[in-house]
Partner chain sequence: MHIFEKRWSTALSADKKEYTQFVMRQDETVESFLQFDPERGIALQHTNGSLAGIPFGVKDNLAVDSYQLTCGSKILSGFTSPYTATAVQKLIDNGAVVVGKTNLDQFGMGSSTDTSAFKKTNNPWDTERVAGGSSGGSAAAVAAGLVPFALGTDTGGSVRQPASFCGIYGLKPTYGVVSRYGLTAYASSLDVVGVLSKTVDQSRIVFNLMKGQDERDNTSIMHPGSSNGGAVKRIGVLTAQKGVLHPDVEKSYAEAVGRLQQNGYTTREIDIETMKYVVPVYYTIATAEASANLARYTGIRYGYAAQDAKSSSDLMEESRNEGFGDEIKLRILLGTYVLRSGFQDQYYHRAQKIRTAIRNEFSRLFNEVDVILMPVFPTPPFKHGDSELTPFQQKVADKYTCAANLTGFPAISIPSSVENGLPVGVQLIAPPFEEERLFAVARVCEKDFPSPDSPLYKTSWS
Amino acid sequence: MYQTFIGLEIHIHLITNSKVFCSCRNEFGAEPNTNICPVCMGYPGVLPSLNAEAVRKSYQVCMALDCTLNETAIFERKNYFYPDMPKNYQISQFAFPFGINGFFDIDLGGGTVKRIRIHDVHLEEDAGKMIHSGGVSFLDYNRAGTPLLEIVTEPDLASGEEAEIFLQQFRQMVRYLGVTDGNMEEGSMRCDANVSINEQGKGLGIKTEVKNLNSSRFVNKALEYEIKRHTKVISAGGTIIQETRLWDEDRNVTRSMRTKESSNDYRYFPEPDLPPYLPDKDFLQEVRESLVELPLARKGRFMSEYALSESSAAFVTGEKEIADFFEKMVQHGVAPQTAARWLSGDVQKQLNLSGESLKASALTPERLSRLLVMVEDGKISRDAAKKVLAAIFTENEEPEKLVKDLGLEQVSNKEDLEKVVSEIVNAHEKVAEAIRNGADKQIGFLMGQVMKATAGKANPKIAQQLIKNNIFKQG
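Just the structure of this chain, alone, in the form predicted on its own, please.
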């Protein structure tokens, strides 16, 4: 029986206006080689200048991961030669990164939380992008020099599934912080995975690194493939080669890329053009005050404070904007369970139809709250509320106006409903007699007739009571 050891190297593009060491725009999707300058292209004689916003966001992540902050952070040159690296070195951090020795707790479900140690968090510049077409390769240097934060875990994960959960929940956390959009398809969050196996109690085995992983699902699949490959090789008496492998998503296999380098191969030395970074107390306090309640803590609070189920709390806290929206609805008097049910059901359905985010849509917490209060007060039915909700998305109008314009206000006047109920009961005497004899389910048929006669506007509670009064009064 073998023990599995998995560590992740996660790279996130930080959201900043400009690149990390120059003033070029930091944006995705621009025309190739339009956001470049002598600094990010490594021309002779140029000097880098550190982006303060990238530093602030880096420290936010360090603090969220409960890292020990180095009193002095030093940038270094990581030397390697590749076409997408115009300077033939990368400005990074090695010996003295911003943060070390942190942790991140992952929720495995059912009340099980596993602590994953964080080795370090360091800031570096990204490389350019190579585009291969047929027998030709193109180079786009727009990405070169963009602020890239790398988070390195200890080998504490034990399966591909745990690694997938870690990535999903880590992405959730950094999106809560607002430091990155975490879009793996666009490359703003990337992951390399290191895996080894060994006999129980004998520590780490010989590792392989898997690259080219652009989704958490592929991370899971690639790691499970590697675990099976390692097991097969070792069980047959073979030896694992320490190497870097690529994930082939078309064939669902990994394939060898190159022999794995060690840190010595990169010949790190301090970056002579950047002084050591020494964060002062005021800066650290400002960063600490900018932190928000993180997803796992917020989920636990929602379960205890609002009595939400684990699944409801997990959905509501999945995105910060949804969690904020939910709490504002509760502040406006909507029952927590009702707010969670509508957000995960009908609201999510409308968002899927419109292709919008909740923040960009016409729906606000105030509008949805007023709509649900109308349902609670019996002014409109739940079905009518669904129609109004859809209209809010398309018409961008207030719910009260839409109820009036669509003629959806419920009929709650007893005198008006008594006339309708009396006609319905008289028209279905056999059904009324069956109800008198104990066939209570037949009341649903009469309710359907009442709703049909009132175009769905009858207040269900009042209508049902009037039906019973009418039937048993006549009996």
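Each form is matched to the other, and the largest set of C-alpha atoms that superpose within 1.5 Å is called the rigid core. Positions refer to the first chain, counted from 1. Since we're looking at a predicted model, the values are computed, not measured. First, how it differs from the form predicted in complex with its partner chain.
A displacement of 2 angstroms or greater separates the C-alpha positions of Gln464 between the two forms, with the rigid core held in common. Annotation for Val136: C-alpha shift of 2 angstroms or more between the two forms, rigid core superposed. Once the cores line up, the CA of Phe445 ends up 2 angstroms or more apart between the two forms.
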Given for the second form:
Amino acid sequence: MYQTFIGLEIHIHLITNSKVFCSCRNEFGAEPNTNICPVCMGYPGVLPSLNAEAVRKSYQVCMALDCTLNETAIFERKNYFYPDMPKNYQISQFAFPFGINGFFDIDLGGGTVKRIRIHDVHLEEDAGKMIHSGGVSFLDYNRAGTPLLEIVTEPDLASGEEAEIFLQQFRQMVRYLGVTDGNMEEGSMRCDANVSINEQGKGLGIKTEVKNLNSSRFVNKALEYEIKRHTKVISAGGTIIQETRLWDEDRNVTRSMRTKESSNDYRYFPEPDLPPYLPDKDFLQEVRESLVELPLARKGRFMSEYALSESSAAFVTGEKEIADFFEKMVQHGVAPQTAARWLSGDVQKQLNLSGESLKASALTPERLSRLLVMVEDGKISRDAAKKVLAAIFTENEEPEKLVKDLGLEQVSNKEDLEKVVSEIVNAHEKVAEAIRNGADKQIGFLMGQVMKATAGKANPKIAQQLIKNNIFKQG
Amino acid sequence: MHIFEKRWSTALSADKKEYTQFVMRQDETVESFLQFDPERGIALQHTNGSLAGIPFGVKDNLAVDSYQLTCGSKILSGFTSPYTATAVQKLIDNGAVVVGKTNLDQFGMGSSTDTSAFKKTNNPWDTERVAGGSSGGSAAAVAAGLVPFALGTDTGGSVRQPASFCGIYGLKPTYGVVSRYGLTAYASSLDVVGVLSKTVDQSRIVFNLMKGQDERDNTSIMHPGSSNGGAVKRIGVLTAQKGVLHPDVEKSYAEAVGRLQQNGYTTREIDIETMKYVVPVYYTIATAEASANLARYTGIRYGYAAQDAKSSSDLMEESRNEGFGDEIKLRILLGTYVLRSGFQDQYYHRAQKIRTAIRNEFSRLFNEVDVILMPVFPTPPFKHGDSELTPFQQKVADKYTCAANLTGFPAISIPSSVENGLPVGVQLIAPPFEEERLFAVARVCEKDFPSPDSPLYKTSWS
Amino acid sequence: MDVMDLKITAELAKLALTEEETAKLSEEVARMLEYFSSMSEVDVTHLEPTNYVLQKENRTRIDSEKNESDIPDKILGNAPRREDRFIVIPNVL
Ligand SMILES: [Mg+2]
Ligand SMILES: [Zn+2]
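Could you output the structure for the form predicted in complex with its partner chain, given that the previous block was the form predicted on its own?
Everything in the complex follows now, all chains and molecules, and the chain you saw is the first one.
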């Protein structure tokens, strides 16, 4: 049996207004070659000027991953030619990146947490985009020079599935931090994986690197494919060729990229245009204080503090905005279980219908809390609450107004209800008699009649009590 | 005392035809400009500052909006810059007018301006000879009286050596004091924008207008001013090794030392042990940085593109091979090699460490002397072609100028004498930010020996 | 440096050299490298590299975008070959 070693190199696009070394807009989906300037196009004479926000977000990630921060961080030039890279060197960090030696705990479920070591976190610039068509390639440099943070793990992952879980939870974490939108389809989160296998206890084997993985599912599939391929080769007495391979998602295989060995000499050297970055204490303190509670910790706290089940807590803490929403509801007096149930059930349904995000929708924690307190107080029925919830999304109105407008207020007034109940009981004397003789289930029939008569607005608890009182009093 | 003679501030007013015709006529002999087009400069918004209306030339590796930017290389032929270098913009903001782009050795790599892909610039003292390099066009234009000053760039002596060859002043400021934004990079940690002018005060005023920290250049640094008001008493004189200097240069050097002593300076002979490593260290670092800086020229986004390339890789390789001159290729290969894995420690890293030793030695010397005097170049202006000085010999001869680039210290080349009809200069080096000391000594020498007028120099346009 | 070494170096530098150039340049590069060898005499054990001259610490720029309207078009205008707003090159694959 072989042991598997998987390491990931994850690139995330940082959310900033401008690119990392120039003032061009950092946005996805603009018209080709509109967000370009002499700097990001590598024009003669230009120089890079470092974006403060890209630095700040980089440090947030370093801290979230418990990295040791280098006192002096150094930018270096990574030299290689590629048409989408304007200067034909990438400004990156190599020997002294912002952060080194961190870790990230992944939750494998059932209380199992695995610690994955982080080798380093470094800031670099992205390249442009190419579209290949017929005999030519089309170049769009809007993305060239946008800030990219690279997170490199140690080879601590043992399977494709673990890699997939790592990516999902890592994505959740960086979205929590608000440093990236983590959209793998749009390329704002990308992943390369390296994998090797070896006999138990013998350490790392010869690795291959897999690129072109644009979903966490593909990472899993590509790695499982590679593990099988390595196993086959090694079992047959062969050796693995150290190389870069591409995942072919149509054929579900990896293919060799066949690059020449000599082109892998990147000739790193310190970027003379950017002096070393020395983070000062106040800055680091301020970044540290701005850090939010991370998903894994928050999930644990929700389980103990609010007595949520693991699955319920996992859902609620899946996105920071949901978790924040949840805690606001609890503050507004909604029972934690109720809040969690509504958020994972009807609210999610409505969001799927409208296609909105929670944040962009008309639903606020205050509105939903007040609505659920009305249910709790018996002012409206649960079904009515669902109708109001839907109406909040479409009408953007306060729940109290919608309850009134839709005429959903329950009749809880005892005198009014008593009148209806006594009419119904009188009209169905035979049923009342049967109930007196022990046919409890028939109460349901009378309840139905009461509801019919009140157009569903009767408070069921009170109505039931009144029916019983009426029947047994007469007896 | 006017810093610029009146004819300069009126050259481009109402009837500028006389001036422009004068320049075009003279430049048929000198060939200093790659592009002479004052109208473009007038169109750039300039104001009424202290340089109002003064024409100046800009070395063609400095970006000026709407002007060409060729760096003297075929790979950038036909290329127009969409922006202006910070240093140039500051002069425009003070009223000066760019009249054209001057010739240079391709990408600033050379000591003759003969490696330019477009033309050979002639020394106004003797057109058979080079004007020096790489800012040879700027030096020749000033020495021929076409502009009162011109901007150059100095990576290993490229302002000081042509200034010396043409009998004018050439200032290389402290590294980082003038923004490099818009200076086409040759060797980023050595490059500075410098000034070539007919008088010391012209260089001084231009320098003072150009200096300052720039948001676009993260290596730029605020000039704190001189630590001692520019006072100079003690001058360290580098002992000239016998036989190293051409007799004319040796004679001129001795004359300069005598002039300093007559003016009351205390001179002291000094020896600089690390001098012998200056050239290897310089070429290791400069070519390494150049190999990366010149990687951007591939015929894809701008500049020369090879025709009918079959793949993108071919397009890059062929454009570079057809677009770069031999000297560029040599330096790119050398720089790539010294950075290759397995060779970095032996060359690049070692050179950066020896650079520290050189810097340390200069700093120690400046505890004892206020400025250091040394030759600029071991020979007078040499003839075009390889007959007098091969490219390799030219590199070795960069010995005296490179030190100031490796240390980042300011230096100035000043005319010291005319020998056999050719001008010779000497060089002063000061500690960082002590440009005022250089100007002070240069001014004293200027009183006794001002910039000699070349045979082509005229003071009227007719 | 031998010719093979020069070829590897030229490939890294994306220079397509002719045989003639290769021979000539390998000689010139070799001469310079030999000249560099004097650096090996120096004891560098206690020397830090001077990667940065005077400005030893970086500054940062405030994260604000400013797009100059006509610059992207000027830049596109400089491209040797383009189609619509794309810069075009022979196929990379
Ligand atoms: Mg990377
Ligand atoms: Zn830009």
